[in-house]
Amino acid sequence: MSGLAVLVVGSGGREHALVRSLAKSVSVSSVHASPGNAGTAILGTNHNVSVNDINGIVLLAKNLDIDLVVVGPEGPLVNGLSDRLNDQGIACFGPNSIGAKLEGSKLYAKEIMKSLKIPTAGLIVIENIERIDEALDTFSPPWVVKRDVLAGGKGVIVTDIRLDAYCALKEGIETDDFVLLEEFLQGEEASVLVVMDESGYVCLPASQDHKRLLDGDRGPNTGGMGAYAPAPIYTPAVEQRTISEIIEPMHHFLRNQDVPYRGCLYVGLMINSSGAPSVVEYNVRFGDPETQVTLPLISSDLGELLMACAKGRIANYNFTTYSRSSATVVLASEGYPEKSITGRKIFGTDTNIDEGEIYAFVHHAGTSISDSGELLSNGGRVLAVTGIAPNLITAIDAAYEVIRSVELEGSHYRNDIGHRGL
């Protein structure tokens, strides 16, 4: 397979990510992103159509002779962009909307672990404000409040205080007529990245997120700070538990769909201090900054192994990594997550390390260019700095040379991204 024309969906740093490893592989001829941000321009063609313009990203796919779609955002997805597409005889990585629901509805998603037996948290749905109080005795504290719409990772509230607890459910009640309660799983967090079709699935590194704000996991919870893999809580043991009672059993029901499941499934899940996995969410596309952490760590052919998941032959495809660390790096604009700040101007941004075994460079998000051909900030999280390395450590210390000698008025980053890992 050689000279694919590839077209990724999106415009945030998991796209540029994507574009990024995809225009480095063999296989693949020319990269396009719709909409794609100032990162993707450079490795490829950035076309102005919105992730919510079904029809125009498969008009565009169609005039532009496009291989294969990689779509990057669960709401396309959700929304039936992958069946469209299939339905125009183009190949495209991400799911079907019925294998989206795993993302586009948490109940749905319960229901189905449910049926399964694949260990997850307790969960209440709640329909009726005079059920709040009742239910709120049924567990522990700190109570999780989630709302069964796509939030963009951003629709959970986890909170030890009553009132707050209330407000929330409250609020979700009055909103979508229902909400979910669920049970808090103690722990550490990691996330899998599984790409996988009927024929069968492959794992990526293991990685785990820092979604709160500020230092030492305070402050409000955002679409992910940073990242690092693998993760070390990941253990062979951890990881032999999880493709047993999680990710075989998801796989066999998704494979035996009427339409079977092509695309990424990531896996949230909790570790508890004995080991045992639980799974906090299931979503149905590369998560983002994991997606910036993982993909430099496969060392075959994306371009073929997205495309191999596209035409439902993944069992035949030789996947291969390197042995490496890496570690991402956000960089936030001010006001972020509540309003961020746009419109300002980026320097530094072709800073990167290149010293053979360890190196880190800019991944684009929230950017764009101006008329006049100057870089500026367009969005919460701006960019994120990556870093390859044999160790973590050194990963780390990469990416934050490289963060620091970017510069954006009013921006912020977490200076302890990967503190778990060490």
Given for the second form:
Amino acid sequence: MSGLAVLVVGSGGREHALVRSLAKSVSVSSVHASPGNAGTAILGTNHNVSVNDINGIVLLAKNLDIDLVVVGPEGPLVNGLSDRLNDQGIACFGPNSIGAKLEGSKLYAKEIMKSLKIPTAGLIVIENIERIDEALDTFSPPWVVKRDVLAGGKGVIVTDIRLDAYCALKEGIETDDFVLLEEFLQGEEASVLVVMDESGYVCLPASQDHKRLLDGDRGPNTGGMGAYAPAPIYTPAVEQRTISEIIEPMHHFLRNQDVPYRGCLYVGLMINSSGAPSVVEYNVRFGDPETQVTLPLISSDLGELLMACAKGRIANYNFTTYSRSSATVVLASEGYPEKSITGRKIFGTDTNIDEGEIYAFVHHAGTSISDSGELLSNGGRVLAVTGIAPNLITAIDAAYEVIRSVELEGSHYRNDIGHRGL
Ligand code: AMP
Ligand code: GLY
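Now show me the form predicted together with ligand AMP; what you just gave was the form predicted on its own.
Next comes the full complex, this chain leading.
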């Protein structure tokens, strides 16, 4: 039997990681990416169809005779790509548009969590500027202000300054007619990627993202500046509570929908000092950069896992992992996340470490190839360098050794990725 033809939708570091692991899968014979980046072009074939062009992606999948479409970002899922592919009889890893509402609307996700009694932060919906002060009095600082829009992790403001919270709330109401004020959750965050369908689910090793721009968790929120796995904060006791209080009730809900959820449910957790987990957010896709640290820890065939999920047959899949640690450091463009400067030349991305149990390599994210064949920066997060080793400190060292050999004018990265895990 010939292997699977797989199309990965997206162009970031997450998609390079997916293409990389799929290209290694015995079950997969060809990998395509759309639009992909300079890294996915090395391992597969890129196609110039935007992630927002739903008709274009469906047509591409048909023309290429694709067996499985794996959707990276949330936008196309919220906009119905999975529904359209399923209508055409093409298997899709990623939920339909109703399942994707868990990420598309924070308010909807909160309502579902409330109905299922899943622990999460308290919430006030504010529609009227006159109600802002009263709402701010309800929670003690810091205040967490969220617009109910897709913002790639950058639409949240956490502040101790009442005036800043007030202004963010006012701006939210003026732009969207309503805004969300959330109770601040104390603790440490972890990301659990759960690959699920109606037959069952598998939890990938828990990881920890570094959302703030600067060392010491300072500066603005970003899409993610680095990650490591497994995250020691996710102890067996925390895992047990997360499964029984958060994952099981959500899986029960999602498997019983008219169209069951088939894809990755990203559970963003806050774990308090007594080990109690609460949900900060759900995403309906793999995390970025969590994917770059998590997929290399899977020892079973990724193509088979994603196909089993897309067909509703996860219960029959034998999921296995390596007992290793991994760390990813993101290299960002000058100006990220406010206003990234792109189009600059990048050197040194071929550097890697390959010492058997210890290895490190470069995931491309915002990269492209110029007409004259030069590698150029093409986005805010440009590269994600991953190190894998028998222990975390060695994995971190390997990632930093490789990232130091990359040259991109004005670029920056955090120097403390993985510090909480040590
Ligand atoms: P979100 O887009 O909802 O994932 O929020 C982005 C980041 O803001 C999270 O990863 C947290 O670091 C922070 N954050 C969001 N909501 C809360 C909360 N209720 N309490 C504490 N931190 C939060
Ligand atoms: N790293 C955070 C996210 O993927 O949403």
